[in-house]
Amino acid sequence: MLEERIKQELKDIVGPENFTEARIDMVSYAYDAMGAKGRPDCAVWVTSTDQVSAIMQLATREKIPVTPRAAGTGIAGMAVPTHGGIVMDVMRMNRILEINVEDRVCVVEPGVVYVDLQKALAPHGFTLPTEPGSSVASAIGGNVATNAGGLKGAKYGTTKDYVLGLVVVLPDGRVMKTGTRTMKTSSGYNLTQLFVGSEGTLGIITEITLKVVPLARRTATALGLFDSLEDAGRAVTRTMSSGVVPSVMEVMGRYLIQAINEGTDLQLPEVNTMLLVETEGYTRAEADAQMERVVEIFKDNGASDVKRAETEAERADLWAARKSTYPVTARLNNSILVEDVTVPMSKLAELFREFEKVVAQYDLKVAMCAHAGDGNFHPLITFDSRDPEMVERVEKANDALFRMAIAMGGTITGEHGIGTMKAKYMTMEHGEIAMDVMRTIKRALDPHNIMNPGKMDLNG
């Protein structure tokens, strides 16, 4: 519990209607979109960086831990106070500072919701094509701290690819600028992309400079049907080496097939593998001819069927059965965990066809989809939280998939992060010396461990 003299000096400094110590205040600032739990033992809602610097001092003098928070759409546990202290909430920092086309970047604060700067943009004629699967309400500031993805990876990346630049507030309270508003820079070392995917644990940025594109003028979008994942897989492969490059390939599995059409009244064919494809260009002539190429292969690699989108209701159609995967997901027992590995594409198919047999093991039921552009492999395993037994399978499920994925070249994450759900396993993936490095760089900016501890597994 923290003092008295403590709260009232956080008063002072963000206002009493900006610091809470309620219960159902900290019952909601106890888990992220996956459950983690841990609660804080008062939350501040933060408003300028001068405000963070000066929480950071008081928190570096008693030895407080802090936590910074967005949205809480983080499904890792990264968000999640596990240590108590503060839950520093940064969503009142949501303003969009500047738009500028003409230098290609735009600068915001860290609460800034992802759909709301595309709606800014949009205007323009310009966007941040990152589209993380939560993008109507993540926030900016955690897909940075994330290195957050989502399903345009393939053509686009991911955040980092977007980050020229930096306001953050280190764990002492000082505040320093790292990168550049220009679209290259060789000076020093890269501070910038230190932050990027830190997930709060070296420091809390408060302001960034980002990249943006001009916005397609044209797509064409397209669903193929496959009897064989290892068919699908091949067309993936071929589709990525062929000189087109997919804004959009989203492969989804026999089961989430069956749970779309279970949930929804979009009766997708019951096939054993879907691809959705888009393309992009500046004229739809250039859109439909990568598009005639991409089917091309599709029906060349054993697609049974490829449905192409005539009308913008029927792209909608097509989008609505990727984006149902979730919620009709969700629907089929009381609990599901989202997973993220990422495996050389070529490898995605052999993955699939692995952890079908995994699944068969532990008797779960799977709903598979990913990022094929990507590699970026997502099952979702729904099942009985009440049920130990059922909860040590799905555990056993789980440790089998990391590892098959980093024994493929992979990784235990592709976009979603590591936070709690996942640092038991960073040994696995990193060898000691650069755990070592990661841990020195995390002793060095923050030697009290007040900086989100219990990530990562930084602590050594």
Second form
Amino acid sequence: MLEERIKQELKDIVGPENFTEARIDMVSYAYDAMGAKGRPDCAVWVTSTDQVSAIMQLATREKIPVTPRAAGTGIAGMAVPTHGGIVMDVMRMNRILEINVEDRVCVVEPGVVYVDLQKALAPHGFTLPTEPGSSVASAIGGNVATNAGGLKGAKYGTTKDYVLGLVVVLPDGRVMKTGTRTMKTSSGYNLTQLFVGSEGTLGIITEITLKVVPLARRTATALGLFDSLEDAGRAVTRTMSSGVVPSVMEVMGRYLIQAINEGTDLQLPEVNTMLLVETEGYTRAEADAQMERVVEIFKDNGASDVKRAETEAERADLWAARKSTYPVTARLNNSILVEDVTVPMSKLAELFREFEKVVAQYDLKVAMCAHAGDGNFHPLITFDSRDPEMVERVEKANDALFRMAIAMGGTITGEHGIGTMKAKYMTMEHGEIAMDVMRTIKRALDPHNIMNPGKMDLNG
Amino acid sequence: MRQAYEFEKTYGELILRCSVCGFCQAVCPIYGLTRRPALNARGKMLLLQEVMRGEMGLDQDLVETLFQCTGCASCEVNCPSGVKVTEILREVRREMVNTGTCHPVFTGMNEILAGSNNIYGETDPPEYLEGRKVNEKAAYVYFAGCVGAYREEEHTEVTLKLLDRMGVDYTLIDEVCCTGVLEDVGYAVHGSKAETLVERVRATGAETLITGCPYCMRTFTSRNAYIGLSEAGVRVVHISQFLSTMTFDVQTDLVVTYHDPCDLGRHAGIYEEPRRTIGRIAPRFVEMEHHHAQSLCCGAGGGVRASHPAHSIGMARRRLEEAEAVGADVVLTDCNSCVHNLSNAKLRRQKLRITTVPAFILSLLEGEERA
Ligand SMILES: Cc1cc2nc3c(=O)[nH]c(=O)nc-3n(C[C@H](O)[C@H](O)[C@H](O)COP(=O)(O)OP(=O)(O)OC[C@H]3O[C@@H](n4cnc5c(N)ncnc54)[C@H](O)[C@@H]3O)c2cc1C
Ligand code: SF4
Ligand code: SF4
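For comparison with the form predicted alone, provide the form predicted together with the partner chain.
Complete assembly follows, chain above in first position.
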């Protein structure tokens, strides 16, 4: 419980209309998109860096936990205020401050929703190519703080590859500028990247300078059907080492294909594995030439069929299955867990196969898909959250998945982040020494542990 | 053991099915305006999930969010988990009202309707009745609805002039409110009013009931109390459906856009009929950024205009910004409620003309607009 005088001070900083302790707000700020829970004492909607700074000075003085929050679509408990205190909602800081295609940069506030930035960049012929699956709802501040990725990771990488500079309010309220608005710099420690993926544990990002890239002018799209996972896995590996860099390379597994057929009227052929692939070019010939090579590789590696889209409508048809993945699986039961371990690309087929055994062992329903082009595995585990025994089986399968990924030289999260839900695997992945360094950094910047405490296993 | 609420029996599973993904946040007009996550569908479902776990009761604290929803259904059409938010809220509100918890504006609305035939408690009949057939025999009945009768009389008047000009054999009736809105805000359709209304329509011998209001149309076609209409073979159509089969020998060179009313579009699936009509009279038709199933709500629905007027106007302003952004001279829509709210929200500097499709057609026919 916060004292009245502190609440009053908060109201004085942000204005009474931007402060709340109403129960309805406290409940909605208690969760992220994965259902992890921790109720705050109050929440503020900040509208300027100065306000954020003033609040952090107050929080440091009074040792009150502060949890930054953008759209709340995170799926690892990252924005959940596990230690109570103040939720700092940045969604009213939603201005696009600058779009400058001559310098190839844009500058935004953290509450700008991804698609709104995409729409604003499009008329300039540019984009931020990281498009996460949650692009309609998630905000750039959240994307940066989680190092979000998307379908086009194989070609374009993840959010970290586009963040040039930041304005960050440190836990003690000091306002720091990091990085530059230049395409390159070798100057000093890379503080910008320290904050990318920091999940709000080191400070609050209030301004972001992003590199933007030209929109792809032409794309070629194809869907490869495979009767065995091994063939599909080999087709991916061969494609990725062929010199062609597909912008999209998505795997969809057997159970997912069945689920899509049950939940939609798409009538997909019920094969073992599907690969959705896209290539891009400045000209049609360039996109097509790359795609021809991919199709050749698919066929050489046992594809029973490869469908190519000739028109925009056909392209939409090929995408329909992939796009329906989440809606279809989300309806299979009352809860869904989307994992995102990532392994070296050559290991993906093995991980698929091994995890299928785990799924069978624990008798679970799991729709398997992956961003194969960057080794990012996305099993969607559906379950009944009211059945404790089933929940336990899900946890065991997850545990096995994390261990397998780490053993294969991979990571427990390619793009979703750690939060509370994967915190206990941090040491397993990073080792004691790296954890010690992370905790040292955390203590140096946040000695009172008020900045989104309880996340990433940073507090001992 | 906690005693389960009634709503849980029918909707408990569906509420749990909300995977709290937050996608509805992107499309909820109230969230868009306030950026307050407690007010969008996810916030509402999270609260109901807490209620179902016994962590809180269906109490007064919840009124602010559970009774603040325009019923626009944007969340529903975009929900990956198929959560029927508007149905759930209707049921939950009913139960809250039954246990004495409601937004005072809606309690007031119910009280007014107990003693009046319209939601405004107006006593004088609308002026456009004068000189027109009322409660007589005709092929069609035209039903304006409360907003059309008492807040947008002019729009109703010109719609009727258009019907007159087209030589449509219609009659008006002494209207009573369809009371459909009461069901949305926790009360029930007034059976006696419904009976009176059905009786008055039937007495005209009309085969078709044309409504000016998309919400009345939904009420007549979906609520049990109005089963008497279909039993008597009366077909219910909205004016936009009726007009879409007609031709009008006029055109405008103005830039025209169309605002899909939620009740006509997302709730009734009527998107193309109005566009067909407009397409014939306005070659320079443009869509706004959000249209068809993704259209932005004008903010008037679900009683929000009465309960949270500032938010209601704020939502309408956002809609008008979209119309300005595409360079529209004219914003057409097919709902008096939308016209009313959008007009109230219009800023003086905005040169937009906001009107209904029939009113615009008539003005073209009468040569008021550049043809
Ligand atoms: C259906 C679905 C699909 C998804 N698909 C993808 C996907 O394809 N790729 C992907 O990467 N993710 C995906 N996600 C996860 C999620 O959308 C991302 O993690 C996203 O980046 C979170 O952004 P947000 O704005 O919702 O942030 P939030 O959830 O609000 O916050 C996430 C973290 O960022 C911190 N934070 C937020 N703002 C700031 C700030 N200004 N300063 C400092 N810290 C801050 C928070 O404290 C928290 O730790 C998906 C989620 C869902 C529900
Ligand atoms: S879109 Fe549907 S499932 Fe997602 S949070 Fe909203 S209501 Fe829940
Ligand atoms: S029906 Fe409309 S106003 Fe109501 S919660 Fe859904 S999107 Fe928001």
